[in-house]
Amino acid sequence: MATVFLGTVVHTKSFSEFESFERGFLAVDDAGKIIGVGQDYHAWASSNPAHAKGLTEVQLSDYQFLMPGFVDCHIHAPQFAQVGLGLDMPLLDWLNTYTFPLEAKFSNQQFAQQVYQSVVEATLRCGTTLASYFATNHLESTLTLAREAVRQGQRALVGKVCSNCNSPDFYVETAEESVSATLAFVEGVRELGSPLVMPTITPRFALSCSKELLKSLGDIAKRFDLHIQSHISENLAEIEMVKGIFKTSYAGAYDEAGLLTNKTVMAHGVHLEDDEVALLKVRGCSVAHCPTSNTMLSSGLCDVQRLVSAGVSVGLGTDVSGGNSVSIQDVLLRALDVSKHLDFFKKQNIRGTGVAKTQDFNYDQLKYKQALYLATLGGAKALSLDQVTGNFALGKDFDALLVDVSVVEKPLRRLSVDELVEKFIYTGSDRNIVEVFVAGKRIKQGYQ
């Protein structure tokens, strides 16, 4: 139904540009496209009578506001079944003890259906309107995840994980099997016929794939102009192993395979060297910042300001289940924490793991409005979908959250626009997300 929302509207236009309309409006047509946004609805309606005709008016309360939906640039859907487990281990031990045995179980379609239905429900409940999902090596269960995203109306990139080496015997495939299943998965997603869900080429990480398999995946991505996702420079031990095998940098290993493109998002990037950052910038690649899992698995502290300053696009990722929450709102808070911690380290002249090498003691901490950008438009840009979603620019799909900060506890006074947003971010409760919209369709209504 064509609708105009009347009340407070907020979004970001860039990393440093936050825009808000107090007592503003946002109009959506029958196709779920944004046709008007601004401060003066009556002036817009007078100038656009054809668009304004027949719009259903929705009046927001003083404690409500509209914002773009959250974007999760990196989440392992099968690992939702083990959230909160094994987080006292370093990355490689955690993978072998918990993750690989769990993911091997997704050969069971009934088990896969149960988990994937739950993870899509959970992420939507937390306001994630766009997610970039890793699945498992299994073709059929990965198609189950794609179908579940379509059924529930979530926008998603879905990837069949590829791994033919350095994996346990019970959870590994040959290069030929991986390539064949990847091609079948790409075709299977296209047969679903939904504009919301797309395939993404997904080598688990450089260590899990032979050079030949990485090159084949790069060729597939180029042939079909596909998105690409993987991991990079998450853990120091992992980085040394990659250098030993590929005789180049972590970024170089992917680049030689043709996997660094303007549709590539790499998770973590905690320990990227300066020449790797420069290479990502030249190739147009993005980084999914996963502060929660980087802390939980003791991987290090990623300097987002360093990446942004270098011209690399950055979004946020929950990295479930390395991260302990499917909520991007929670990740947003952890991103602010990490930025503060980096500032502490620099001011104390401490060289902690993952800290940039510069001795700049005037480090610019991440601000909450910049973090909101990373969680919305920055995430959409990182996934090369900012032409479709991420903010409220005219012509984009209406992927949005209706937030009510009075659900948990009603404020004692009326709040300014900035205070409404700040309270929502820092109180960290998904109960404040009362409605979720994807492409103009109401996905969630009321706290669930």
Ligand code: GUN
Second form
Amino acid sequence: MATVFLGTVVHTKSFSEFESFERGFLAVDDAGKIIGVGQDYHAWASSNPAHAKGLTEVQLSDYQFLMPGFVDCHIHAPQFAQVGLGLDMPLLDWLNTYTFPLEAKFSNQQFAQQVYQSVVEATLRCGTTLASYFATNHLESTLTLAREAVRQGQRALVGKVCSNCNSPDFYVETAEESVSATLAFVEGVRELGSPLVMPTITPRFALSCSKELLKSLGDIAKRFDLHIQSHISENLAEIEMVKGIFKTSYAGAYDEAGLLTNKTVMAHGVHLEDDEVALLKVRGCSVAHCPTSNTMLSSGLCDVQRLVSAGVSVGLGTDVSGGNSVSIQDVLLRALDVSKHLDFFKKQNIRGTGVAKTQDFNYDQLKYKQALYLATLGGAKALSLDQVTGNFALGKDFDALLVDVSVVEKPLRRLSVDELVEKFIYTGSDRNIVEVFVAGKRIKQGYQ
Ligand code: GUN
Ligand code: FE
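Starting from the form predicted on its own above, please write out the structure of the form predicted in complex with guanine.
What follows is the entire complex, opening with the chain shown before.
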């Protein structure tokens, strides 16, 4: 239904540009596209009478605002079954002890259906309008995840995970199986016929794929012009193993296989060397910053300011279940925490952290409006979907959250627009997200 929202509207236009319209408006047409946004609705309506004619008016309260939906650039859908559990080990032990045994269970369709239904519900409830999902090695259950995203109306990239080595016997495939299941998966998602859900090529990480498999996956991505996602430079022990096997840097291992493209998003990048950052920039690759996960698995402190300054696109990822929360809002807050901790380390020159080799008094802490960019438009850009979503530019799909900061506790005084946003970021939760829209369709209404 064509609608105009009358009230406060906020979004970002770049890492450093936040825009707000206090008691402004946003108009959406029947197709779910944004047709008007700004300060003065009556001025817009009189110069666009044909558009304004059929709009249903929705009045927001003084404690409410509209913002773009959250983008989760990196989430493992099957691991939702263990979210918040087993966070007492570093990456490689954690994978072997908890995660591979759990993911192996997704050969069971019923189990997969149950978990995938729940994870799509939970992420939508937390305001994730676009997610880039890793599933498991299994073709059938990965298609189940894609169908669930279509059924519930979430925008999603979905990947069948590929791994043919350095994996346990009970959870491994051959390179041939991995390639043929990937091709079948790409075809299967296309047959679903949804503009919202797309396949993405998903080598688990360099350690779990042979050079030959990585190369085949790079070729498939090129042939069908597909998105690519994987992990990079997350954990120091893992990096040493990758260098030993591939005899090059972590980024080099992917680059040799043609996997670094302008549709590639790599999770973590905590310990990237300067020449790897430069390579990602040249190839147009993005990084999914996953601060909750990097903290939970003791991976390290990722310096996102360094990546952004180098011109690499950055979005945020929950990395469930390395990350303990399905909410991008939680991740946004942890990104701010990590930046404050880094600031302290850099100014104090604490050595041995892997991030503060020299004293750096010029380090700028991440600001909440910049973090909001990472959680919305930055994420859409990192997933190469910023022409369609991520902010309220005219012509984009209306992927949005209606936030109400008075749901749990009414603020004691009237708040400015900036304060409304700040309050939501620092004290809010999914309960404050009272409505969720994807491509103009209302997916959530009221706290469920
Ligand atoms: N590296 C390879 N697989 C995984 C995974 O499932 N989670 C995280 N955080 N890192 C990985
Ligand atoms: Fe991950």
